[in-house]
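Just the one chain here, laid out as C-alpha cells, in the form predicted on its own.
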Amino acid sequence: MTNRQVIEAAKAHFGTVLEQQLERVERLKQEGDWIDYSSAKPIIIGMIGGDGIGPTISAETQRIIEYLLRAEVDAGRVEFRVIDGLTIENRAALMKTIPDDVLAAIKDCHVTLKGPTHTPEKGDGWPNIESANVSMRKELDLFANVRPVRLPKEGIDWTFFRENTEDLYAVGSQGINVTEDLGVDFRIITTQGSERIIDAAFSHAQRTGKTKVTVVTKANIVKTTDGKFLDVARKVSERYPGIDWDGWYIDLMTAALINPARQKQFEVLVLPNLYGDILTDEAAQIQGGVGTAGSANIGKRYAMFEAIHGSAPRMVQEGRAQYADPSSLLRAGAMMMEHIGFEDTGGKLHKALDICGQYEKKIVMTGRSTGATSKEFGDYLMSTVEDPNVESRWQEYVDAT
C-alpha cells in the first residue's frame, strides 16, 4: 500500500472510533438519576469469583458479609447470588469479554462483589480480549472508581476518585497499527464524563466533612484532553464554595504521596483513568500493599466492588490459594455495605480490618503456609467485629499510632 492508502485506511478506522464516542456523548447527556436503594427489596448482591485466587477470597468474603447481614437476609431485605462464568477459560472459549448470560445475571443485581479477573497480555497464551473490568465499567456505566486509603499513624486519610470509562482504557482495544512500524492508540476525554466524576469527588468531600479536593492531570503537556479535565474542574468547583481545590501534575503527585511532609495535605483526589490506576496502586502500597485496599466502581444504576490486586495464578499453581489474603475484597465489601445503606455495619468491618490487619496482627497473612489461611483470618475478623469492645480496641489503635 502507498502512504496515501495507509493514511486513508487509518482515517476510516479513526472515524469509526469517533462515531462511537459521539454517540456515547449523546447518551451521557440523557443519563438518569441515582438509584435509591431504600426502595429496593430485596437488594440483590451478586458474588463473582473471578480467576486465580479470586474464588478463594470471594467465598471467604461472602461468608463474612452474609454473616454480618444475616438479619437483613432473614428479613428479605438482602439477597446474595453467586454468578459463575466470568473466568478467563470461559471468556476465551466464547471469545467474549463478558459472556452474554453472565452480563444478564450481573444486570439482574443491584451491586456485585467481584474477585480479580485475568486480563490477557501479548504472549501469555490467551486470546486478545479486552479486560473484563473495562468491559463491565462500560456496559454498566460505572464511571467512578472510588478507592480509600487510610493510615492513621501517618495522618493519611485519602479518597481517590478515578474516572473509569474514558481516557486510554476506554478504547484500549481499538488502537491501530498504521504500518508495521507505527502504532497509534486513542485517548478519550469528554466534558460530560469529566464533569460527573469531578462533581462526585466534590460532593463526597462536602458530605464527609472534607475541605479540599486535588485534581491530578498533566495539563501542561497534554493540553487538549487533560486541559479539558482541568477546565471542567474549575467550573465544578464553583458549585462548592466551601471546598478548596488545587491542581497537581501526575509526575509530581507520585513523588508527593511518598513524601511525609506532603501526605497530610491531601484528602480527596480526582483524576483521569490511567493516572488514577497508577496512583491508587502506589497509594495502596503505602497503606500496606494492594492486598489491603478495596475498590468501588459506581454508576447511577449499578455498582461493582472489587479487590484491586491481580488473580495471582502462581499461588494457585503452587497450591497456596488457601493462604490468599481476603483483606482487599473485604475492604470492598465494607464499602459495598456503606453504599447500599448499611453504613454502621460497613464501618465496623473497616475498623475490624484496621485492628486485625494493621494493629494487633494476632493472625498474620504471608501467602504461604508460614501464615494463616483465608478462613483463619476471616474467623479472627468476625470475632473482632462481634466483640462488644471493638470500638475501644479501634480507638486504642488510633491513639497508639
Contents of the next structure:
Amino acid sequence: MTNRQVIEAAKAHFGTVLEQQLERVERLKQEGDWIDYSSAKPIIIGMIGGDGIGPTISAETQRIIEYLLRAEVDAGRVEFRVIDGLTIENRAALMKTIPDDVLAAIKDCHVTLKGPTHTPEKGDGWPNIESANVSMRKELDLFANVRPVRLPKEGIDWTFFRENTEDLYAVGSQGINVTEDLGVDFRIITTQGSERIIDAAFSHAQRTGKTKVTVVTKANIVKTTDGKFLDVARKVSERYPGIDWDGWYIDLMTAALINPARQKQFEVLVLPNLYGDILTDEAAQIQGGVGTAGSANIGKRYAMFEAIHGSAPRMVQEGRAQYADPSSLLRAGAMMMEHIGFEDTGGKLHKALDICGQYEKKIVMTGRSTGATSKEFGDYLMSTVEDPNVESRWQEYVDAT
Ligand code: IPM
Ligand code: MG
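Okay, that's the form predicted on its own, but what's the structure of the form predicted together with ligand IPM?
Let us now look at the entire complex, which starts with that chain.
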C-alpha cells in the first residue's frame, strides 16, 4: 500500500472512533440523576468470584459481609446473589468480554462486589479480549473510581477520584498500527466526563469536611486533553467556594506521595484514568501493598466494588491460592456497605481491617505457607469486628505513637 492509502485507511478508522465518541458525549449530556438506595427494597448485591485467587478471597469476603448484614437480609432490606460465569475460561470460550447472561445478571443488581478478573495481554495464551473491569466500567458507566488510602497514625487520609471511563482506556482496544512501524492510540477527554468526576471529588470533599482538592495532570505537556481537564476543574471549583484546590503534575506528585514533608497536605485527589491507575498503586503500596486497598467504581445507576490488584495467576499455579490476602476485597466490601447506606457497619469493618492489618497484626499474611491463610485471616477479622470495643481499640492504636 502507498502512504496515501494507509493514511486514508487510518483516517477512516479515526472517523469511526470520533463518531462513537461524539455519540457518547450526547449520551452524557442526557445523563439522569443519582439512584436513591433508600427506596430500593431489597438492595440487591451481586457477588462475582472472578479468576485466579478471586474465588478464594471472594468466598472469604462474602462470608464476612453476609454475616455483618445478616439483620438486613432477615428484614428483607438486602439480598445477596452469586453471579457465576465471569471467568477467563468462559469469556474466552464465548469470545466475550462480559458474557450476555452475566451482564444481564449484573444489571439486575444494584451493586456488585467483584473478585479480580484476568486481563489478557498479547502472548499469554488467552484471546486478546478487552479487560472485564474496563468493559464493566464502560458498560455500566461507572465513571468514578474512588480509592481511599489511610494511615491514621501517619496522618494520611487520601481519597483518590480516578476518572474511570475515558483517557487512554476509553478506546484502548481501538488503537491502530498505521504501518508496521507506526502505532497510534487515542486519548479521549470530554468536558462532560471531566466535569462529573471533578464535581464528585469536590462534593465528596464538602460532604466529608475536607478542605482541599488536588487536581493531577500533565497539562504542561499534554496540552489539549489534560488542559481541558484542568479548565473544567477551574470552573467546577467556582461552585465550591469553601474548598481550596491546587494543580499538580503527575511526575512530581509521585514524588510528593512518598515525601513525609508533603504527604499530609493531600486530602482529595482527582485525576484522569491512567494517571489514577498508576498513582493509586503507589498510594496503596504506602498503605501496605496493593493487597490492602479497595476500590469503588461508582456510576449514577450502578456501582461495582473490587480489589485494586489483579488475579495473581502465579499464586494459583504455585498452589498458594489459599494464602491470598482478602483485605483488598474486604475494603471494597466496607466501601460498598458505606455506599448503600450502612455507614456504621462499613466503618467498623474498615477499623477492624486497620487493627488486623496495620496495628495489632496477630496474624500476618505473606502470600505463602510462612503466613496465615485467607480463612485464618478472615476468622481473625471476624472476631475483631464482632468485638463491641472495636472502635476504642482502634482509637488506642491511632493515639499510640
Ligand atoms: C486497576 C487495574 C485495572 C486497570 C486492570 C486490571 C485493567 O490495574 O483496577 O487499577 O488498569 O484499571
Ligand atoms: Mg491498576
